[in-house]
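Shown next as structure tokens: one chain only, the form predicted on its own.
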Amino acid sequence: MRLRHKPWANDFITEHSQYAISNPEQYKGRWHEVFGNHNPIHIEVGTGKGQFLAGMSQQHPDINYIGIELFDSIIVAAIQKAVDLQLSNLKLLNVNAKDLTDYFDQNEVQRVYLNFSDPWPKARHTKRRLTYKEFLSLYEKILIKGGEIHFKTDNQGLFEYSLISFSEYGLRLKFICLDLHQSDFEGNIMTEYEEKFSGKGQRIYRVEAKYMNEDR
């Protein structure tokens, strides 16, 4: 996906800081404090343009939402759906993911979204996708113990792929949903993507992964 340059992103992420972090390294460990409680984190790994996010928020009050994105020029949509709708349990970062243990402590977070991510389908890029062994491991420093993932796709093959990572790190497959809108699977909150693939008659693959580490 060829992204549209946006010069004025940088400015517009600096003037929502009530809803784009800054220096989420400070707090790392004290998410309660930016939220003002302690309801539980989830966060979105690649959050686009918000859409998801800004429907889980609205759909439930009584859990603080992070959408990690790394490139300005996407996640100033997502601010801007925040600004719109005043989520006040709904933060940005515009962040790497692969820095996630810099901005949240251990046992922190209790689920991560992932959502149509990219699917890297070259092999020598398998490292690059987000449902990768060391990926896993990175989500698991962060989670609760038992902490989970649920992960949406369009792509077969990546699908595939997860389910196979999934298992051989360890994780219970807790739902596999092989046609998502097929199914009677609720409370469904559609991403932009999944909104746009879905409209052209394609699968959307659903699968909860739990974390087998309680008694750890």
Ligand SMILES: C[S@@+](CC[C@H](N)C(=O)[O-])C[C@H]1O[C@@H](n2cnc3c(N)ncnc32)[C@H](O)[C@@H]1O
Given for the second form:
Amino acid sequence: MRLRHKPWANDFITEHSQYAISNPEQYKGRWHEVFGNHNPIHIEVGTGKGQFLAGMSQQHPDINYIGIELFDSIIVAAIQKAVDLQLSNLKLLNVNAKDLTDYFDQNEVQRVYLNFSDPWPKARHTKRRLTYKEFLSLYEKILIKGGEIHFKTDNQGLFEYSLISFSEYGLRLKFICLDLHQSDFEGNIMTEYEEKFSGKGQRIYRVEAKYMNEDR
Ligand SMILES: C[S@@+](CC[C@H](N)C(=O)[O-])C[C@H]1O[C@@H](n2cnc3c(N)ncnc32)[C@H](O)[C@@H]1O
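Given the form predicted on its own, state the structure of the form predicted together with the ligand.
Let's see the whole complex now, leading with the same chain.
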């Protein structure tokens, strides 16, 4: 994602507190109060400009969505979509995913989406990949038992790495798809990156990974 400094981004975030939640620590364990219902909560980590969550929020009004994005200059586009479409089941957090447990309690999240996460191809940057074992441990701490990660990417190297990382962590892999757009998967909402890369003819990989920590 190309980063352009937007000096007005911080003010924009503050002005749209209905969608962009500042001080999200105060809602840890209480997100149902923010949404005003007890619907399941799905989060997208690295939400970018928000096209995926804007589409999902419209397609699934009974799910509450929260987008996590590191950069204020990027998340403003996601906030603008929520404002324009008046999406009451979408909130956005301008925070780093490494601090997820500061914002969410155990069992508070039903699903994690990772879409076109930065590949960090150099071996010395492995720990930054959002499918690295330390991130898988963070997701496990906030997800319900048997919670799932739904992951898609155009990057074959990151996909292969992630399948191994999920598997070594003990997650069960479901619906591994090596060409999403040629598959019979229904209800796919394209992300900004997905549109860009599939438009160039690149295939899209997808997998669902389930934590095997349910009581037997
Ligand atoms: C390649 S972009 C993909 C954006 C979007 N998901 C899509 O598919 O169009 C990855 C995004 O993840 C964000 N990101 C990367 N690491 C993050 C982290 N630790 N916490 C929050 N956001 C992160 C980046 O800032 C960037 O906007």
